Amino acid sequence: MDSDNQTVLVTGGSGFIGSHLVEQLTARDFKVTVVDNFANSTTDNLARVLDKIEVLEMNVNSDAFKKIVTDRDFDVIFHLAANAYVPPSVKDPIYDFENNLVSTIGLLETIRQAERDPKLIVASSAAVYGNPVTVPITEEMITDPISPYGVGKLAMERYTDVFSRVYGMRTASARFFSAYGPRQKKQIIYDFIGKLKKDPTTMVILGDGTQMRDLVYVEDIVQALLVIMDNSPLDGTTYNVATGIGHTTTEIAQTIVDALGLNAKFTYTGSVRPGDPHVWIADIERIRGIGYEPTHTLTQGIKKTIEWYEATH
């Protein structure tokens, strides 16, 4: 996509994935506006590009946000503002509903009413699949979410698809699998690094060590979003964003131990958190078909994440 005079809105743009996306968009000379309520992030994530972008502090469910979308003719909108994790949705499903589904429907309807025609890419999640019957998981597989978070993300996708088919809007949804990397201050990689920094000899792992995840480094996620922007037909299509490779929690922990040069022993709780599936491995042929190819192995991504962790903690 030619970036000359192209304007991009990124909701949740100061967050973990959003800030990395904003950096790449500015590197391509897009004119970027970030909207964020800074409930779970700060402008520190945007420090490298803060002088090149516009940052607006507001909630995406607010009238002020709707006015921005109505008054400005953005060429592209990346909608990343949301509750990004399963546990808060289990604790407070109404919070998840309002911050994920309501905000997305509101954005779709605001675009429609304003008669704007941006490319709209919405962040979804592999949580829509629940516990898949078979792996690797294709986009056509039956969706059976097992958390309020997964239900909300699935509904977001369906509304995004329907607005494309009914109203001719240019949309796509990106189903992120297990994202990790610098600036993410929770989830498995961050938690494992933190545990080993506190106690380099032993580590407690949730479950029995056989739980499996398709871990995707944040730079690969950003690449996927840009590929969707550039090459997708934007007809409501949903794309798995992952690596197509599964790793057990024991393998993940051992990779971190090796990267830190430790010799830790593992113990297991035998139980996992409510809403967490056992195995996720993605089929990524659909997004490969429009030009995406992950470039980071688990070892490479973990090394970069450890470098960030050690530089900031």
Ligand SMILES: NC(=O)c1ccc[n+]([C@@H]2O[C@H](COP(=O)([O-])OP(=O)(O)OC[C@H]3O[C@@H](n4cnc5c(N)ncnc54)[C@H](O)[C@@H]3O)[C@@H](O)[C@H]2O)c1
Contents of the next structure:
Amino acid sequence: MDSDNQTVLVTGGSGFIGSHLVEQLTARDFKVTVVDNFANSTTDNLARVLDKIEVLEMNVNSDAFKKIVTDRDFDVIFHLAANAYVPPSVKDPIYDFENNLVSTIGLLETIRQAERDPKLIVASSAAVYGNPVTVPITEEMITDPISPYGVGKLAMERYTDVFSRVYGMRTASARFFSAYGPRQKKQIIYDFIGKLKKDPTTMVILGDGTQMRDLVYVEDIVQALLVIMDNSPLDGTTYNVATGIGHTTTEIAQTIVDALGLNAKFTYTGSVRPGDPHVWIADIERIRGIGYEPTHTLTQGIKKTIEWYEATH
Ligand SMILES: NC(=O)c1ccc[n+]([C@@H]2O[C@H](COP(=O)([O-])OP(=O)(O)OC[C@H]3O[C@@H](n4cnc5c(N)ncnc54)[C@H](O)[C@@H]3O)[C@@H](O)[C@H]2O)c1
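The block above covers the form predicted alone; next, return the form predicted in complex with this ligand.
What follows is the whole complex; the chain from before opens it.
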């Protein structure tokens, strides 16, 4: 896409994934506006690009946000603002519902009422699948979420699709599998690095070590979002965003141990958190078909994440 004078709105743009996306958009000379309420981030994540972008502190459920979407004629909107994790949705399903589903239908309806025509790409999640019966998981596979977060993401995808079918809006949903990388201060890779920094000799692993994840490095998530923006027909399609390769928690832990040059022993709790499925491996042929190809192996992504960790902690 030619970025000359193109304007892009990124909701949740100061978050983990959003800030990496904003950096790439800025590098491609898009005019970027970030909307974030800083519930789960600070502008520190945007330090490298703050002088090149507009940052608006507001809630995506506010009238002020609706006015921005109505008054400005954005060429592209990436909707990433959300409660981004399963545990808060289990603790407080209404909080998740308001930040994820209400915000999305509010954005869709604001665009429709304002008769705007941006490319709209929303961040969904592999949580829509629940516990898949077979892998790799294709987009056509039955969706059966097992957390409030997953059901909210599924509903937001369906609304996004329906607004394309019924009102002709240009939309797509990106189902991110487990993301990791610099600036993410939670989840498996960050937790394991932190535990090993504290105790380099032993590490407790949640579950029995056989739980499998398709972990995708944040730069590959950004690549996927840009490929969707550039090449998707934007007819409501959903895309898996992953690597197509699964790693067990024991393999992930061992890769980090090796990268840190340690010789740690693992012990296992045997049980997992409610809402956490056992095996996730994605089929990524649909997004490959529009030009996406993951560029980071687990070892490469972990190396970069450790470099960031060591520079900032
Ligand atoms: N990180 C992952 O592994 C993962 C996996 C699947 C899907 N996703 C989705 O990707 C998106 C980005 O996730 P992330 O990992 O960068 O999380 P994040 O928490 O770092 O980023 C989300 C951002 O949204 C902001 N936000 C939350 N509610 C808001 C509201 N009501 N108004 C304005 N801003 C608000 C937060 O302050 C934060 O900066 C989310 O939609 C998330 O559900 C993430």
